[in-house]
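In the form predicted alone, a lone chain appears below as structure tokens.
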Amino acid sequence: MRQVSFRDVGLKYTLSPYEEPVLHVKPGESLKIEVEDASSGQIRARGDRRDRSQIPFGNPVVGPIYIEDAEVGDSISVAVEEITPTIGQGATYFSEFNEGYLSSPPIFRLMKMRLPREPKICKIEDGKVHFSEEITIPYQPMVGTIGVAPHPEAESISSGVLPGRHGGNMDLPDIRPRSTVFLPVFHRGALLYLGDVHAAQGDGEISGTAIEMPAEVKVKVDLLKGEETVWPRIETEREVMFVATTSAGRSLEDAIRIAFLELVMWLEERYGLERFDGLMLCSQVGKIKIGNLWTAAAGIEKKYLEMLR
């Protein structure tokens, strides 16, 4: 099995079409990717702090990974097979980023306040994350950032913010083992990036930070030749969902609408369900997931798709 580690190829902080590939893989091939956590390894113990003077950017990724024969207009699939913590712990914490995430106007600066900087170090063992001495939560690993180099008009995109049609920092808990992410191809080779693994995260990631952990991620990549994807699609064991994101001039409300409309049109194309019937069906049984505050995923349970076969 092919393997690539940030220890050997370094960390990237953008999803860029201008970087040299760190690995070439064939469609249908599995590989293991070792990634660092969102703080680039700065927080390992109590007393550690996120030091942006040393590492100004967050959410490092490994990539790009070149997928042979992938061309503009194709799609790729990335099946997440396993996520394994590499140091047996994760961390959640606040930094300047979290203050902006909670309040876009500079309220914290106006009030001369800061969020506390002491991190919470969380041991991972026996299928649990030890949030504190009193509280344990289920270990539910997920990939926060997965995407391809974006459309040429966007050039390079931050791996920490700005998710979009290319994927990126979507922070959707559904991108977990036994799920598959489908992404559009904007450049030859697709140029896949992956990182920002979490041991657990709630919908909305409201503090701005999950249980961030370094990890080894096993994935299987494949190529859907000639199949165009407009927005990312996620398939889990139970659901199919389409992702849309906010951007300049596009609200979270708009992202929810876009995600559902993409799902409706896919239901017509794939299953022959007339689109206005699909729209009415989604109004009754559709589900919405919020990753971070920029990302919405509109889904439908697969049991309804079985009725359409």
The other form holds:
4 protein chains.
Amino acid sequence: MRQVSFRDVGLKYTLSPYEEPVLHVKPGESLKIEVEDASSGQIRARGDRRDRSQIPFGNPVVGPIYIEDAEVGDSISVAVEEITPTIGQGATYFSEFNEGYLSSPPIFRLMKMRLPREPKICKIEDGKVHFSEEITIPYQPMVGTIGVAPHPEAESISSGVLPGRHGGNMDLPDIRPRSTVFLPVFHRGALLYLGDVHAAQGDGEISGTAIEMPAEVKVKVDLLKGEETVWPRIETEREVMFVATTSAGRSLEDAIRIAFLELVMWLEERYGLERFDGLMLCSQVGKIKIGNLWTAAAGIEKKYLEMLR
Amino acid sequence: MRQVSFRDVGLKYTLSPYEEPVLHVKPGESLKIEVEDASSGQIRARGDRRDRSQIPFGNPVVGPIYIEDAEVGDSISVAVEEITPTIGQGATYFSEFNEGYLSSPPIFRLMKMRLPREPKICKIEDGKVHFSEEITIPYQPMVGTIGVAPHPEAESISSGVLPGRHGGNMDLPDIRPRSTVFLPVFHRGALLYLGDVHAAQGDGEISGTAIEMPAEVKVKVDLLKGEETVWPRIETEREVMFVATTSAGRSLEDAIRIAFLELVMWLEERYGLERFDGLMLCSQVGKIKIGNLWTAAAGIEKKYLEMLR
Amino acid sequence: MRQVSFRDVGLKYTLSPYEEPVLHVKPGESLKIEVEDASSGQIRARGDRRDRSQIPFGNPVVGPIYIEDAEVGDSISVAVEEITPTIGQGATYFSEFNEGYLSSPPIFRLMKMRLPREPKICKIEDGKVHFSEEITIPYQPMVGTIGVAPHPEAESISSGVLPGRHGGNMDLPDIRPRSTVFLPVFHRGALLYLGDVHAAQGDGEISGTAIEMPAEVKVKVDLLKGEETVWPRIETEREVMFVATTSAGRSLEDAIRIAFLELVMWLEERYGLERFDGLMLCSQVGKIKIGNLWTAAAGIEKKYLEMLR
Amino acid sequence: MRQVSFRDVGLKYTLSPYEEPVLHVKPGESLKIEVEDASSGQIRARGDRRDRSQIPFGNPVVGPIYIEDAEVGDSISVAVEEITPTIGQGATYFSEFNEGYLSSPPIFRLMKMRLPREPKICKIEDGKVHFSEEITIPYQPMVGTIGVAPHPEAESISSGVLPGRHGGNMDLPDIRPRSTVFLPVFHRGALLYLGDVHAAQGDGEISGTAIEMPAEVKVKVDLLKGEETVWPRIETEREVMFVATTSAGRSLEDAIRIAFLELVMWLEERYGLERFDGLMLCSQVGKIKIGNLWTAAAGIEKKYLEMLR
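Show the other one: the form predicted together with another copy of the chain, since we just had the form predicted alone.
Following is the full complex, with the preceding chain placed first.
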């Protein structure tokens, strides 16, 4: 199995069509990607701080990975197979960014105050994350940032903010082993990026950081020739869901509405469920997942798809 | 066990301090409340339509129920024990209101178009809701609207919109049998209202209506003397969560932030978990539930409370 | 001319259908209303503080004023003719409420900090407001809160938050002498309330308080029989504008969209300008005014109405 | 005076650090920039339609223009001196994009309906824009899109959506002759882009298009060495204002709060007005301008700055 590591190809801070591919893979191929954590490795021990003079950005990714035969208008799928911590620990911490996360207006700056800066270093072992002496959390790893180079010929979007139709920093706990993410192709080769792995993360990632860890991620990449994707779709073992984001000035309510309406129109197209019946169905059995506060997913259990066949 | 039915005491369309109590109960007492459905019983069969010339409002409730000894600054709890459908069916449908739900701006009116008006009548039997010939949904009943008369001396808030600190039309699926809702007391006697029962409902209630059904709800009411509540709290078998709403012009993101910060400060007060540690913990294990699009709840599993004792 | 003063009829903190009218007036009649300031008179001198143990609410209003012959489905107009300060001064200050205004999530409470509490007492004389030794502001008085008892039979809404279709706490600087406000009638007699007068206020009222002053307001009330109003309309000497609010969980963007779409449909109905032409016109000459952050108005100059006759 | 025209250097659809400069200018230099309209010239006559198969993007810009000596951490200023229409007409129209502008959720797609597609072609002469036979609008030209290559080393942002700290598609009518825009420098040479000129535009640009025209824009560019800019600032003849945007999932309320807090902290730094006094002042005399619905500016009249000297 082919492997690519940030140690060899470096860290990127945007999802961009302007970078040289770090690897070419064939549809159907599995590969291992070794990624650094969201602090770019700056926070490994108590006393460590994010040093923005060295690394101004967060959330590094590895990529772009070129998927052969992928062309504009196709879709790719990325099945997450395994996530393995590489140093047996993760960290969670507050930085300036987290202050902006709790409050969009610069209240912290106005009031000349700060959140505490001491990180929590959390050992990961035996399927558990040691959050503190008292508190142990199940190890439920997930991929925070996954996406393709956005928009034909044009945009290069930060890996740290602004998820969008291209995926990006969605921080959805459902992107975990045994889930598959479907993404649009905006550029030849799709140009996949991945990073920002979490040992555990709650809905909303409300402090702005999860248990951020360096990790090795095993994925299987595939190509859906001629299949167009408007917004990312996730299939877990039990559910199918569509993602929409608040970037471009949408409210989270509107992101939820978008995700459900995409689902509803997909149910009509794929399963012949008339769109208003689908809307009524989603109102009874729909599930909403909130990633970070910029990202919503709306889905239903696959058992309802079975009923429609 | 005492009982109160809308058949005897009528339907109310606001949560109000201006109404005479329909029942007085003692702390610790269980009672049965029979409620009409959200259409005020206008939609029982195919061909039925909401007739707003007869009943301009939606979401009728039964109340107010006076809880003895409840005084301003106390809290009450309402444990939902059983929910039983009274006519063996529910209905879901689109009305003008639902159009406004999909789109706040009056796009439907601008474009002179409407959602289809034919309701779906769904039989409920053997623990199942018959949504259509192909689709069957588990019967998972819940209380859509529960709250107290808002704000001291003053406000009377519609039962159909505008959930708030007083509770109201939250449409949270977690308000179901074996859950307890904690509410602030703004008026002597608390003045509890309840209605809008659903046989099933998805997160977000995206079409604007669930499987709306008339039902009998068995609850046990209790009083928490001297305990102040800022926003409603829900305890399910496994989780504890705080509710916040977007009324008063808050974004859903801000409602989620509010709910988590209430939880964090409550964890500090009750369990001695320092607030920034609590915020970090919620970022790893927090759960977000979206009721209707005006209501968010943020919580954690109770097992983490056990670790803190 | 008839007069009504808060000294005689007291202060109200909701717009409510449950109160006895304090005055009956005929359509076409002018009257003087003496109102207290938004602090209920608690802040008159340096060192004064809002004491919420005495008066928990803000923004008192005088009313309800019963307009004869006004019936559900009519509209009323209130022309503001004169605003006169009654004690020659106003005040601006921060209270807990203002902290919530800068940040919906309870960041101030989380961080255990406060905005400074010392009020600024501002003399008003010779058409000027003395903000500080260096800074003088033109005296441009306006009515912050004006509205009717909301929704038929039902709601009673705080005068301090939650503007809506009934008007209420809109804080729009355009509600000033020589402007007329048009409001829907939801109850027999319309039940008008007014208060919260400002000697000056900027767009957005960003600190949460304007130059709050007790004042005498001369208005002329009229009745538009059979004319239905969906959202309040304001006519100034030069402009006509529609108001929409973010209460009920709408975003400010959606409030702006609503206000423009109401304007567009009104232009079609009144002036025969086809709605999509009207939408295109508003995109070129539309004006947006932001009252407090919950309220937007969208309008155009009346000269364009002249072109359409 | 040096000139650059889209006829020679082509159209760009992103603000990007990856493009070769089309011109190098010295600080203090004036230049003329000839730009195409927002439809890339596709809409010139009745019957014309946007053809997205040819040009998928909107809002082309000319650039990047390299400002000599500009380095990361500096600011640049761009004074708009003259705007001249090049073909004596402009156009306004609805496209798919405009449907998304009225409603973020895909209601138009769900309901299988469209806005009318016929453009309005508007002659510009004698200081007037001929909107229709009846309606004439003053010629008040402005620059819709102006900005620099965003974020160090990294992002390339669409010129058609997503204004941000780098400027971009702000559509603020105050960016007009005799106004100066101050922008941060994120890359050596600043890399200025400009386009999307309007013969007239209302607040909010509510239909999604203004009177879009090809034009020649005369600007004077200058460099503010060592002066850092967080969000763009605009100085008109009478006002100074800060811009903030809703991209990255902020609400418009939060954009307004950000713009005012930036202003307040700038007033403290530059004029010694203590920040909370500044906040109180803005609450009395602040002005809010809404560009497109993603962009807010908050400012005050310069006469208040005079009082502070």
